[in-house]
Structures are given as structure tokens and as C-alpha cells.
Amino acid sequence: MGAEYDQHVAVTDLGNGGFAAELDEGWVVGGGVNGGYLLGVVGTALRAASPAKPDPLAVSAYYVSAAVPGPATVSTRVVREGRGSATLAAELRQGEQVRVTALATYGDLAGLPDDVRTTATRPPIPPLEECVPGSAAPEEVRKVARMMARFDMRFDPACVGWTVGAPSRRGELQAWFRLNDEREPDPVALLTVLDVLPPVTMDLGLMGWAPTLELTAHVRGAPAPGWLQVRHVTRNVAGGMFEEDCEVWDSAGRLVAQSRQLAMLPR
């Protein structure tokens, strides 16, 4: 049957740009079912819809209204096709409810020129054995946050205070990551990757579900096999939002994806 990753995110053709999903339960954090997951299902959407151009290169996504668990609706069109890239719109809906609208640029990584210059350091992280697992989260925790259990997370020990009350408030969350079944990370899961990590405001000591307004994702490159390295970080709280700005790095120790959201803090 595959991953547990790939069934989550399945759709099927419904025709005229249309597939079916069915968003799965185990993916519910808080008040709905993840951000990061839902442009993991839209992005297998657009994948199919863009067959010769299978690859995310830039994605801003819209949250328009929390999704539950249950059949979903991804409608895609081809707003342009060009030689390198397409750029394409997508909508899933659940029911007469929209839930997230989005624009997407796709490609094919592996065409692109192998040409990486970039003066981004990887962030230091020590090693997986001396990371805390989330598996250690109080049951509490991990009721609230099912989508817990659909990974392997070690944090970072110098950002885990705020899970006994001390959190260090540099506003920085940083772990390992890799997907149930060791099932190797790819460009459309890259998507989910930029926002499974606890809302950064928690290491400001504002704990709670913090609610995604907009999220715009660039993928850089196609990951190596094995674990990743993702980071959070937040500068500026105002008017009741934060923005909070992500990096995963892949084992061969390349910056394979970034994203900056705008999010509401928690309530």
C-alpha cells in the first residue's frame, strides 16, 4: 500500500483539473488538521495536474478556514505553461467551504542547473542521540497534536524549555525530522516538512495552536535520502500575528526548502 505519507496525501483524477481527497484524522493539531499537511495533498494535486513539470519551486498558500478530517476537493487549472516552469492555481474545498486557495510555480528539479552559491550556514544541531524524541511529549500533548505520531522528531535540547515552563525566548525551535516508515523525503513533502515543527511562539512562552494565515514555501532543491534538519525562527510579534520563517536542511547538508508564514498567535 505504500507509506503512511503517500496514502495521507493521495487524490483521485476526478477529471476537468478536479481530484478527490480524503483528509486524514491523524493529521489534526489543535483547532484543525495541519497547514503544512494540506499543501502536502494540494501539492500531489498539482503534481498530477502538471505531469512534465512534477516539482514545487514556489508555493504561497492562503488558509481560508479550518479543515476537519474527511473527503476533500482539490480543483487545479494551468493558469500558464511555459518551457521551464507552469504556473498553476489550486482550491481545496470541503463541501461549499474553502479552505485553502493557492498559487504555485512548478518544475522539474532534476533539469534545473546544478549551480548552488549561497552564503546560508547550517544551523549547528547536535546529534540525533542527543536529541529529545517527541515521543517523550506528555500524553496530554500528544492528544492535542495527533500529527505527532505521523513522524520521527528529535528536538534540539536547547529548545525544548518551554515544555516545562522555561522557554528560552530567543523565539527558535530546531529538530530532526524524518516521515513514518523512513519513507525518504521528496519535493511535494518538503511542503508538509516547513510547518510540522510547534509554533515558535511557544519558545516565547506563548503556548496554544496558533492559526496559519498565509504561507509561501520556495523549494530548492530535490532532498537526499535520510534525516532532516528543520528550523524556525520569529523576530517580530504585532497585531496579534508573528511571522515565523523556516529552513530545512537534507543530509548532504543542502538548504532544500524555505518558507516564511503569517500567523496568528495563539489563542
Contents of the next structure:
Protein chains: 2
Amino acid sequence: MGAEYDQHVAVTDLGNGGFAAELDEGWVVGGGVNGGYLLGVVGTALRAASPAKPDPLAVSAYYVSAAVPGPATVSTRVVREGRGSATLAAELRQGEQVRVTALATYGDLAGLPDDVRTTATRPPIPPLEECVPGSAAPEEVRKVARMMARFDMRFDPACVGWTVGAPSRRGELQAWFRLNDEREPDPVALLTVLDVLPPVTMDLGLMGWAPTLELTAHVRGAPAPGWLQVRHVTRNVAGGMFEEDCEVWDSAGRLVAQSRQLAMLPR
Amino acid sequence: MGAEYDQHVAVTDLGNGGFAAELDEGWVVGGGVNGGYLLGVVGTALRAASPAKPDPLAVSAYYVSAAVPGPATVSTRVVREGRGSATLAAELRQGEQVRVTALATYGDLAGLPDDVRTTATRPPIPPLEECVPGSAAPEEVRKVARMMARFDMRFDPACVGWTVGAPSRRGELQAWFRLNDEREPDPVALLTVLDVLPPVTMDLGLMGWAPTLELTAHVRGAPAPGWLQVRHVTRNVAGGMFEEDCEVWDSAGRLVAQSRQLAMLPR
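Now the other one: the form predicted together with another copy of the chain, given that the block above is the form predicted on its own.
Every component of the complex follows; first up is the chain already shown.
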């Protein structure tokens, strides 16, 4: 049967670069389906379309309309197949509606040089058992954000003030993360992990969901098994929009994925 | 005649979303044409394709093969026209070769709310007259990087050590920037400005040009006239690649553009 996540992002090859998917209602959040999950579905289709270069190195997704649970198709196209990497395009549609349009570079993470000269340092976070589980959220929150039942998320207590009306106003959210069924992270799953935390604007006291216009993910290494540390930061809230940077650190302490998204402020 | 920059990014409408451009040899750097300039050409074509929403809000460009001076075409496509923004796709080709494939969200910067709650602070930089002009570079450098003649760039003295074999190794480059002819910045020109500094890896002592795989630009406000402050930073050099974050601050002290790119380390 495999893990729940693998079932939810599974695609069926329709030939000619087309794939069928079933968007699971378990990933509903607010009025749509979580963008990180959609990125996982798109990333799975692209991996199937690029067997010789199976790993996402960079993926840029533009969220064109809100997806709903149910059938979807992902059409993929190879823009250029190079020696070390391939550039690909993908569109996720439901009926005639484009939900996500994306560009990507796929490659082989295992084939990259093994130098790591990362100067970013892993931000401190209390141990798992001192963090606040997402399951502690009020039932009405978990009903609106049904996706919270897909994983175990343990929030750094320093950035959960917003849940009780006392946001830190630093513009930072941080949590430990693990998919259900102890499904270990892999490069495609990291695409999902980059957009599963609540919007960082909550920590600024701006409640409500924040629709993503664009999210670009960089996967920089195959993650080690175990819990991931996920961090969201924003520094430029202006003009009704904000950028949100996400970092994912694996259990071996490596910065394995980074993303930046441009999103609309909650109304 | 207009400013040099406007002539260099000009496009001719061929109908059906197609545009002709002439890539100017003045933007050559190393073995190719500068990626920021190419982004300016793509951005100009997209602006022409989206008259009701004339400003780039987000542009993601995948650099597929090295461009050369001479004729090029830009094909554009409207993925979806929404109320406040439009999602567009573009490909810049020379003959049959795709050079750049891109996705973009265009909108109207003047129509956005005027709230600015930016928490990022403008990094200190010495005044213009205490900075090191790009024209002080040795002639052999200016021959390889002919694009340096397209603008006035004044480097923060704290990050020019690499030019004399003493890089700071902080992974930071910073400069004042102004296009030739005192051509004032506008939203499309900011796309160029986000990729005109030398690769930040020079400050790590890694000399040579660094091919961009992907660059995503966010334009967050129409820039005030005058000099721009441009800053490049990297925090994750690993696996033969690095991310480069760019910030552009305008003369009024506003963070008007941000980008992140994934690039290959110099060999």
C-alpha cells in the first residue's frame, strides 16, 4: 500500500507527457488545496517524465487558480535535455482550468560534487518534546486546515504566540516536521515541505490564509531520514504582498531545501 | 533616440504574441550575454503583451543555453488573465535554440495598496564618492565583461578585496548602480539590475563566471529616480551550486526588488 503521502501524490502515465492525478481532500486548507501538496504532485509527474534526471533542483510554480479535491491532469514538456540537467515545463489542470503552471530543472542529486560550504547556520530550536504539536490546535482550526492531519508538526514555542493573540511580530515561524506513516523525506517530498507551515504573516498578527502567487523551490541535497526542521521568514511586507523564505534542514544538519514565495496578504 | 538601455531592450511586435529583438553585443560577458539584460528583453516583450497589467510582479527565468549577440525572438502566451494580475509565459529563442524560458505574473504596481511594513533594513554603504567605480577594473576584465560599459557601478570598498586576491569570504557584494544616459530605473529595468553585479562567489575567492540555472525576480514597488543600491549575498554553497539573493533599494530607501537565483559554481 505504501505511505499515505505516496498514495496522495501518485500519478498515472497517460502518454505524450500527460499524467492523471487525484487531488486528495485530505490536503484541503481554507478554500483550496495546499500549494505544497500540489507541488508534490507536479514534482512527481516531472520525475516520471525525466527518468534519467529524477531529482528536482529548481521548480518555479505559479498558482493560477484555487484547486479543489478530485481529478486533475498534469501535462509535462521537456524544454531542453542537457548533459547534467533537464529543463521541463508542467501544467496542472482541472477540466479546462489551469491550477498551476511550472518550470523546473531536474538533475541527479547523487551525481553532484559533495562539497558543502554552507555558511548559513541551523537556527536553534528546542527539542521535539518541548515543542507544541499541531494536534493541540483547536478543532475549528483543524477543520479548516484539514491538511494538518497529514503530518506531525511541532512548533517552536517561541513562535506560537499568534495562536493566543500574542504574535511575536518578528515574522518568523519554525517547526519540526514529519510526514504520516514516518514516510521519510526525499527530494520530491521536500517540495511539499517547503509550503506546509502556516503563513508567516500569522506571526505578524495578520490572521487568515495567504494565497501564493509564485513559489520557487531549490532542492540542494537528498535529505537524511528523520525529522526535518522547517523555518519561514518574511522581511518585506508591502503593497498588499509579502515574500516568504523557507529553509528545510535535515536530521544531519544540512540545509537541503530553500524556497521563496510571493504571496498576497490575508484580507 | 532615447537612452541606450531602451534601444537595447526594444522589441518589435510580430503579432500572435511574438516579438523580435536584437541582442546587443554591448551586454556580452564571458562566453554569453548577461542574464539580467536577457530578462530585461523578456520583460519588455511581456509588458507589450500585457498592456492592462504593465508591471512585472514576479518573473521566473530558466536559462537553457547561452545567448549570443544578434537577432532573437520572444514568444509570449497569456496563461490566465485575472482581475488584478495576469500569468504569462515567454520563451526567448535564437533560431531553433531556446535561450530562456520564463513564467511571470504581471500587474499594476501603482494600483497596489500603499502599505510598507518592510522589516529588512537598508544595509550601510559608503557614499558614492567613496566607492570604487567599475571603470577602475583592469582593461582585460572590462574586455571580457563588456557589459560593464553599460552602466556606472560603484563598489562598496569593503567587498572589492577579491579584485586584488584578498576576498572577504563573507559572500557579499554591494554597489551603487545607474544605467548609462542617467536612464531612470523602472520596473522592467529592475529585472536587469537584479543580475548585473559580478557573481557573489568572487567574494568567496571563487573566480570565474557562474552560469545561472534559474532566477526569480520580485518587483515590489516602482523605483524612485536616482541611484540604486544593489546587494548580492549567498549562504548555501554546496554540491557545485550556490544560491544568490539580490536586493535592490531605491534612492528613497525602499526595498523595490528582490531575487534569488540558483547558479553553478565557477569551474
